[in-house]
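In the block that follows, a single chain appears as structure tokens, in the form predicted alone.
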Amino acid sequence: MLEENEDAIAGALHADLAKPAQEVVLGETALLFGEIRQARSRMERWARPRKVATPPVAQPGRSFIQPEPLGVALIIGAWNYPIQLVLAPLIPAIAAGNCAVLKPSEITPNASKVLAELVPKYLDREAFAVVEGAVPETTALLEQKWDHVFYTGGAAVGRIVMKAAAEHLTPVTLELGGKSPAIIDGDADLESAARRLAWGKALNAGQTCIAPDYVLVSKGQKAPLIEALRKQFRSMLGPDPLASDDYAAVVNEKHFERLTALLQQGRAVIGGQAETATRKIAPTVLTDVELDSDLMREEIFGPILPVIEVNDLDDAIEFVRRGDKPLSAYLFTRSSASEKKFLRDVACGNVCINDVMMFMSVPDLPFGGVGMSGMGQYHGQAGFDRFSHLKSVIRRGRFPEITIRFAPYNAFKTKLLKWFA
């Protein structure tokens, strides 16, 4: 489906988000191909019984874990990567043997339409379906009894999904978001950090749940970092990012207005331009931001990057720990001691050292949030297990029969039981 309809998928994403063709590959299809290849090569191994040790008290016997499909899953996708975020959970759902109903986001209608047209052509219609629509359709879907609900999106709707699932005691996976920090340590390579931060913030116009949301920079490095970011944005998108074909648009007017309001909550030292007709906002770096502003309390989800100066790594870590646990966190450093401290002290869903977002390219790395940034992980075997019930099995031998567990009880049997325990 993905190979034979590359142009139709790219066209739908360009119509919805002005997504450049290379970003369709980078953020949508390349990740899916990696997940598909891995699932096809390993699903038989994942599905095998997994032997576990059997203690003496249960001998003779053999204990193992048998994965089995959960049943029928509801997968609700998000609009920022409207193909990938619907199909990526579907891959482990299929590998684990489930049926699924897919609900694409109505905010990207062209991507929703292309999925609704293509999925029935390639997948068994008795096992997989696409339901289009908005709030009424999603509400009706959530009223049904599912074996698993997988939701990607914001925390507000995540609460609604979880509440609806609770009516049927349905397990959920919530892939949410949050304010993913990037910390620039005192010894960081600023040129490399700036290049990778600029790419992560400009990709899909910053509409990525794991995009760097704000930067904490050690004292003395703020001005050099800003100049390095200016150079990198210009190198990638030219002198006028709003005119670049390599730069996506904000998804709709509502989000465009929200983001342009956030532009006023700091001093723009890079960018700041916005064009209503195309819904494009130049990659913008803000300084002098108020820490209690909407800009610093809510996930930005757009091409705006606040830069805040802190004393050192300890101050940066304390800053992050004051907020909710983020979906992702990034550290730029040359110090192994700083890396160890960061990994020990910062609780988050995913970490990238000296880059941003690249854990997504490794299918064996489970992806998911913690706390307010989500619950449950997928990708690779973690996804297979997420869509499986790991059934515990023990097969007992009939002989010899150890009788100490049976009545009548006596002191000798009690002593033996304690010894076994």
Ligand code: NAD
The other form holds:
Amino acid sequence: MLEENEDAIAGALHADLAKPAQEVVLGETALLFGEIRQARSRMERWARPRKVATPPVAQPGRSFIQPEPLGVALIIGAWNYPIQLVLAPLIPAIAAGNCAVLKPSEITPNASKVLAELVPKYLDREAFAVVEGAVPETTALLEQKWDHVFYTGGAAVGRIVMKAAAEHLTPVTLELGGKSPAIIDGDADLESAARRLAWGKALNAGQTCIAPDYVLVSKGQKAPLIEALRKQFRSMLGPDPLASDDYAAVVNEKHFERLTALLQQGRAVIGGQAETATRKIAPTVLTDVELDSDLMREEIFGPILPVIEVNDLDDAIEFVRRGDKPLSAYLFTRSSASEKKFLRDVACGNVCINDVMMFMSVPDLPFGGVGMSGMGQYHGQAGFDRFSHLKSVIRRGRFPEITIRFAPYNAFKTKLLKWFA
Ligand code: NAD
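Same protein, different form: I have the form predicted alone, so give me the form predicted together with this ligand.
Next comes the full complex, and the chain you just saw is listed first.
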């Protein structure tokens, strides 16, 4: 489906988000092909019984875990990567033997339509369906009894999803968002950090759940970092980013207005331009931001990057720890001691050291949030296990029969039991 309909998919994403063709590959299809390739080559192994040790008390016996499909999953996607976020969970759902109903986001109607048209052509209609729609349709879907609900989107709707699932005691996966920090340590390679940060913030015009939300930069590094970011944005998108075909648009007017209001909550040292007709906002670096502003309290989810100076790494870590556990956190450093401290002290979903977002390209790294950034992980085997019940099995041999667990009980049997335990 992805191979034969590359143009239709890219066309829909361009219509919804002005997504550049290369970003369709980068952010949507490359990940899907990686997941598909891995699932096809490994799913037989993942599905096999997984042997575990059997202790003396249960001998003679063999113990193993037998993954079994959960049943029917409801997969609800968000609009920022509207194809990927619905199909990436579908891949492990299929590999693990489930049926699924997909509910793409109504905010990107062209991507939703292309999925609704294509999926029934390629997948068994008895087992897979796409339901298009907004709140009323999703509410009706959530009233049904599912075996798993896999939701990607914001925390407010995450609560609605979890409450609805609780009615049927249905397990949920919540892939949420939040403010993912990037920390620049005192010894960081600023050129490289700026290039990668600029890419992470410009991709899909910053509408990425794992985009670096804001930067904490160690004392003395702020001015050179800003100059390096200026150079990088210019080399990627030219002198007028609003005119660049390599730069996506903000998804709709509501988000455009929300973001242009945020532009006022700091001093724009790079960018700051916005164009209503195309819903494009130039990559913007803000300084002098108020820490209790919306900009610093809520996920930005757009091409605006506040840069805040802190004393050092300890200060930066303390700053991050004052907020919710982020979906992702990024550290740029040359020091292994700094890396160790960061990994120990920053609780979050996913980490890159000296880059942003690249854990997404490794199917063997489970992806997901923690605390307010979500629950449950997927990609690779984590996805397969997410859509499986790991059924525990012990197969007992009949001889010899160790009789100490049976009545009549006596002191000797109790002593032996304690010894075995
Ligand atoms: P959205 O508006 O597309 O909503 C997500 C889904 O929820 C849609 O399918 C929508 O139809 C449904 N929905 C909306 N309101 C509902 C309601 N009242 N009841 C039932 N269903 C409803 O997306 P969004 O919430 O704007 O998504 C943006 C958020 O998603 C950001 O916080 C971002 O960080 C997060 N996100 C997370 C990931 C991840 O993988 N962790 C990926 C992408 C986006």
